[in-house]
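The chain below stands alone and is given as structure tokens, in the form predicted alone.
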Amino acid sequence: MTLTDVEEGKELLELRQSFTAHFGAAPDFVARAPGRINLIGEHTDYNGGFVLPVAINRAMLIAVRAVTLGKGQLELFSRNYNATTSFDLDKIEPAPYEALAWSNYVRGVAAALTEKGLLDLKQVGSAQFMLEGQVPLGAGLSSSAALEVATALALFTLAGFEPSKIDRVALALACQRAENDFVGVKTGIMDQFVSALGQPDAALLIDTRSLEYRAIPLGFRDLRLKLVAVDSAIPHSLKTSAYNERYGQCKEAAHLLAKHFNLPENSQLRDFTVAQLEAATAILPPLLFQRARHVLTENERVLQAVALLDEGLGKPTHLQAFGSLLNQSHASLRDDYEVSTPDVDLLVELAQQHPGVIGSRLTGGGFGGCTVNVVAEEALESFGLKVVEEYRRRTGLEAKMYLLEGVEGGSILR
């Protein structure tokens, strides 16, 4: 549920107090990075295109203490996992194990700050960290974001930057080529981007080529909206779910259409049309087309989507509008994306079928993980039972529903 600003202040002081019951002392700062909630704009992030996130009220913490343990070493305590390991900076290497695979996110952040040149790792020198999780795991709302944004905030801190200094369109690029180099999947920018850049009670407009952005007030306080998540119970793993095969799907979908073009090799899907698409059904399989016309018409439905926010969702035509382009979101990711699963659309079907939802699709990166829904606040009970507990009650499994606000990006908390 929503974390209110008094249980805010009781998780940070938990983390101190286990921070200091486990390494002996007191941390010198606490790191923070929220997770994220995609409103619209699904798999179009490393396709070029556009995306419509929210950094939301779930975040990743990361108690941090200078300390002195030879040239350079982090030695990571992760709460969720209740699990230990180290690592020397000037000798970074994946966790020796699966069950520390955790650590290689943070891993990965230090490996590919210091290979942008944007941290000298000797500066950071030698720390504990312990990392608490308030995103989700699992569930499509980017807990791995946000732990490499909170890894990244650290290390800039620990090296003496303010953070009002740290250029966070390059800290969140790091992130993400950690993810895709040193993790191995092949994310966008979007996660990264939102949960250093995030911005309260709005989304974030994001150009994923240009990098280009600006905040997008949704006003759903003065419409009484609420956004919800509600988790499938479906554990989500870009790694081991067909993520990187759909990467290289969309990547050979935009070579065929380049050369048909006559456009250049390194063109992504972003570069096309919708009418160019379905003029090259010819050339293109049609498992291909299928995905390409998921990404062009996300694409649309992103733009179109923020045309009625920036006019106001006041309009019943406007608030109704913005709800079917969610609705038609997920029905693309569905049959042709295919990324969802039946006990999603379940879930979504539910959803959409109850009077007080404006709109509700699958978000993320699909194969299990989470819902996004807009809902009158008058109807959240009749929600919690029609949807929520109605899909437990078909499928068994433990929904969550999450009450979610959008808030600030990353920062440090001393």
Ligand code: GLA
Contents of the next structure:
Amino acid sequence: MTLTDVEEGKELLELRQSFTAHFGAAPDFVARAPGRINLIGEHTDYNGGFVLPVAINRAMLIAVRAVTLGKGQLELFSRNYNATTSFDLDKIEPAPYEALAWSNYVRGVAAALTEKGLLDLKQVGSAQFMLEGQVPLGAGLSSSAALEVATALALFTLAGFEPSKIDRVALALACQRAENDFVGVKTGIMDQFVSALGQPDAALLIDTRSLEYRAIPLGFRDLRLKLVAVDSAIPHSLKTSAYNERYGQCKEAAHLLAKHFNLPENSQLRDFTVAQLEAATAILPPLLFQRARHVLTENERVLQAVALLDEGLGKPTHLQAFGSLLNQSHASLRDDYEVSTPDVDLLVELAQQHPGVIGSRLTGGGFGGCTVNVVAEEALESFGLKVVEEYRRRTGLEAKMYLLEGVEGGSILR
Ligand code: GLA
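Moving on from the form predicted alone, kindly provide the form predicted together with alpha-D-galactopyranose (GLA) as a structure.
Up next: the whole complex, starting with the chain shown before.
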């Protein structure tokens, strides 16, 4: 069994030391932004729907030092990639080659913050950044959103903003824009939003249309429940193209439904009910019908899950109902939305069959990545043994378990 956890204090110290060794002086501060795990509400955020993510105790850290060299320039060193790059703030261009693609998140955020008029990059000056990812890269736990949010916090701080004065919703929107325009994935707002605004021991219910949100306490500690991510170890190369394809299909489905129901042209799937969809079967091609059914039923599941959490999962029937919503979400992602893979399905199935598991499903964009599991504390060890080992036996893949906790959104550590 691989139980991976992070000793934040130790990692921070190491990062500061490594910064000093690399750049020849100590950093001024460290910007930290967490990754996320989504409990339920998958592929609903670019449809104006509801999501229920948790900011997790694995973060992206950027050690930062302001320097007075020349005109505005950022010099970046990534510890994960052991690579350096730099760019001018008055002429932000994409990374010159693929091996430096990680820097596009930083470049894109700097560009989006100016374009949106949130930050005058002249006030940022020049700086050195050392990046360190504690969020496993490419595992579906939003390492990229965490990097974006940490970058934005670093840039605001360099420009003299107090962390409490930063408009975090606007910050999240700029980070999403960086991902959409600079990186080229049509992602919704969920990951950046929860990375910027997450709250300890709670999930955030986000209405991705109005951007209203509410912290939903999980109470897992009192209930002796654990939030566990299992990384399927499937590399997901299909991710970007398939993600953008789903985005397009949802748009098309919403467009056809709007026409049918005489609603404004810019309606989103969020604007329709499952009953309306069922009444409109004939006007949607079967594939679009399936995609829309996932999104609409998933929105309902999020609201049902929140109602259960609001009342508390202490009642056994509530706990069971909550788990069953997670399991239904997976079935819908697998069958209607088709973003799972056979290996991820196996991982989820093995988890769901385990008696200590309340619910299990694919989390994040899909095509590999992580599953989210709610597991009874006393069953944790046998979960690791049975699920991870059986997965290895059947697939030859080494799944990794991460014990997660809900933490607060991004912050500046002095
Ligand atoms: C990725 C995107 C999010 C969201 C999920 C699927 O994580 O970044 O915006 O769409 O996929 O729910």
